[in-house]
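The chain below stands alone, shown as structure tokens; this is the form predicted on its own.
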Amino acid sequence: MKRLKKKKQNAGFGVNENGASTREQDYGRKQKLAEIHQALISDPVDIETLRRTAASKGGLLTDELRRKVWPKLLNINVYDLPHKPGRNVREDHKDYNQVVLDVRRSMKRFPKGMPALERTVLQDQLIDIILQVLKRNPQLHYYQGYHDVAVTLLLVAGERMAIAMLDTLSKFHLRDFMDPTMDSTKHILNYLMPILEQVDPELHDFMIRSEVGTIFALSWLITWYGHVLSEFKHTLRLYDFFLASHPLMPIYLAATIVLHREKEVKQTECDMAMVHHLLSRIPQDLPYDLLIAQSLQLFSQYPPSLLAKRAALQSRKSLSISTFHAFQLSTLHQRPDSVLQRLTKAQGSTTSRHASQRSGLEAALPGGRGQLWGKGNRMVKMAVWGLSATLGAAVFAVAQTAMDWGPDMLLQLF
């Protein structure tokens, strides 16, 4: 009876199945939207608030917000994005065939019901995005699962933004996965068992006896769970979290998921195949906000520096971990988009003025000499060099004057 009375009293507030007031939820959502907006327009951008809200309950809420916040989390200027790749990006690329195979097999990563033609266009863009990033960073090596990260960025942010974000992620958060061998990836996986040992020694011992190892979590780690989750909204929720966090956070989440399923694991036969079969299949109804909060707590209680003191984690240095502090610092002094847009317009105006002045000079040269000058004709350049050697200081003074009004033109000459 008491329970029914309570339900009646709360009826006017729209109580949902979790017992939380929809009015409170709406208020919390509006408050978060306002907080994110304020952080984005602050100068410099309030990156700490953006990180906190991305990791907090509900994440960044909408794709529109993600398109604004994700670039800030990665220190990307949205008004200075890479150009779309040309067709030459596919020429003579050693990874081209493998990338095409992986992308063609990635149909389930696209929204259900998407027209085939639209999906084909996106898949072509996905191939070009991956090859472009690899071409720009020859020290990086493609791995199967990389496309799962790339497609998430593409679907949210579009082609050019995806290139910029994937480029940054590849040099920082994903860097250990992009070595020629899997040694660095194994090193990251080796953090899993020490976390379990700290929290639940009994579960840890069970898994050690089963000899299951950590390979069941490999696809979780290298795809940021994109390959194993069927609901795109869950993938986006985790990407909000990971983009705002330490590069090792995916492995802390893996430990949290195993701990969450502790009863299931212990009830399974202590056999490698059986335990691997259970753990390699992630339930699709996991309480992600709860698991994220628990992962943050684990990270605070057992930071990587503490876990790394164990012998198994001392043999190799992680590039993702060692560069993360510098990366975090680099994100702290970003200008808001309104300022960046104004600066970009001002820069574009200056460039246009210089181009106009250069065109005027070319038009003033008699008998087609302007065309030769504008193209950087070799004979013209040689003549200038000869004149420089002969007249010395006089030409230098002319050059200094020219630099004041047309630096682009002068640099083109030399």
Contents of the next structure:
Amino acid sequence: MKRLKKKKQNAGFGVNENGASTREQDYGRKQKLAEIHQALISDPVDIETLRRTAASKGGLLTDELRRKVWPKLLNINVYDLPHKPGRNVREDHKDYNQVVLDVRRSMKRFPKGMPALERTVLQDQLIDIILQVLKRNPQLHYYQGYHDVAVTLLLVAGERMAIAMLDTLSKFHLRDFMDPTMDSTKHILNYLMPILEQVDPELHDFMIRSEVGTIFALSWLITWYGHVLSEFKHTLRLYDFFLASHPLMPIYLAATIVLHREKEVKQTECDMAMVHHLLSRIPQDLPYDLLIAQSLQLFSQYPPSLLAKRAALQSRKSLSISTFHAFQLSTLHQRPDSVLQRLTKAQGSTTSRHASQRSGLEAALPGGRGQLWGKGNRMVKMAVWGLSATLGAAVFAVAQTAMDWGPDMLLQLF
Amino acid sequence: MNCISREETCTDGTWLHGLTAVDWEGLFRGKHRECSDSSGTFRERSDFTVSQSGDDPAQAHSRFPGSARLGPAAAPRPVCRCVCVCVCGMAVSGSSVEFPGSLTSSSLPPPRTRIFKIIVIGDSGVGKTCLTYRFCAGKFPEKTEATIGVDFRERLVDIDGESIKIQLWDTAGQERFRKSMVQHYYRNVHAVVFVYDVTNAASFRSLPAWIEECKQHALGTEVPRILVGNKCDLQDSVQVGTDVAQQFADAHSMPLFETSAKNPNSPGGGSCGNSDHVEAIFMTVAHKLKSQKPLVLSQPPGGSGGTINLSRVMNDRGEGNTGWGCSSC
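Since the structure above is the form predicted on its own, I would like to see how the form predicted in complex with the partner chain looks, so please show that one next.
Let's see the whole complex now, leading with the same chain.
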């Protein structure tokens, strides 16, 4: 099962390659793994390298690495994670009903073969995570699509780390979407057309004439494409990229995707419905590595400040954009996990002691000598433990599934 | 690059010409006349259901108190011509297209095909996506997710020998989307479908807000509007009674439909609605629009012309016209 999965994953960025270049890629992959590893144990953590590798070909490669790198990209100490939400997290929250409604029907976001029971456990955690973050930040408002972001974090990093990451993302990258109204979101969407205008005026004019607007890209932006991609590996690839990028990067990618489909768009009837329909259905086989590289290029060629000037975008204050610089600065002085573990322990904080011990199992070994279960997704473990009490035989099946979508071992790749 | 401007297919001004359409008013005249008489209203409503679903009336009407009183005798009551035409038309030549990826294929109708744009609104989770999918794809979707922003579905139907494109705009239910995002899609809408969930009283209580929302986008009484109570297959958890809903619909001069987007063939499902019912809801709207809209297609909007038409129509209504809208809303 596992080998099969790896094959698939390799295929993700080795498409249509012959044997020689596959070997070359394997080599590149190993080199990249070593580079990420080195960046993680540097003191302070080499955040620039982590950002670069997250955006470069193949992204962060494995979920195992994502669990180590994503927290660094967001300046999170994995030895001092928030506690699991208590029972009262669901009480008296204005968004409770909406969150439950959206999470309950988000079945597509979970791996296909996952047993229903396991999925239900994760869905419950997802509700708790979202409500926990909203309760911690009363200034934030839930939006439909927020759950698509949360589920991605949960599936990769487990409950407590997902809370920490979602909390940070909500205060920075996603902040504009969480205002009481969507006006700020609309403002962010307004960056899309000026990019197109710079690159392909003809396409831009066509779209203006069609009156298509920019709502076709709304779900791309506010879910970081998690809502529209059916392959989880593609979502992960993009999350690597966005976690390491400017909050406007999803818009640059949207522009890149529209430009990539330029011919299709121009051949469509110049009508709002037709163009909206064409663009809102995102092709599932897009060349993500290529598009990401192009987005980066567009970003450096037409940075947000330039667009804002040229396109006379209203000088609305975007919290995500205005706080980004400070956020980036805050990530520059992170200690590697081994040091963090020691420091957190030394602090002897009674509140986080339990956390240290537990996540220590999973994150303390940057050398990659972990065993699958030790490094596995905590949620899956919990689900399995819960099950084992009642369904002896079912444990095997669940474990199998967990292995199936569990992390690849770093060790194997060296 | 065949660029057809919106005005050629659907102009705000031109289609108002035919507002006093006979078919549609014939269909609802009874209901309007009996606005204050709830039991009479039910009878009218029951007839309507019979003609649409073609189902066993005893089964089809179990949710309507009026029909319960009428019993099997409801079956032979006169069937509305309009709806009958709908169903027949569909049976013969209704072509269902769920609108796959390629839009530019040769199967596209000629550019002069009339397009009816219908916006579907209502609270989150009431089943807007299921209803529109049911109509356009002909089946109940297995899994639907929250709609973010606006989704678009389309189907080509044949009405009285004319090929007509029905465009359904499926909108996000969450309030924050409707405030600043969905606006764009209210423009040039030909009809509005309000949806609530019969098992969720809150979704019914939100309807005045949705109606107000429509008004704010200049979609007033002149635009055909219908009210759909969805999920009526979940009989055990009904929270919004037909009588209350009917009163509300009457007060706002809208026809009420109770239905279930779910396939009635599933065990325990749908004793009141079925696939034909969902079909009939949208087809009925399409018929209404067809009878309203003039056949002239490429007439320019003509600036002030539209305004004049509008005011004339409103005057007509003021004089006791029993059109779609009514001054009470």
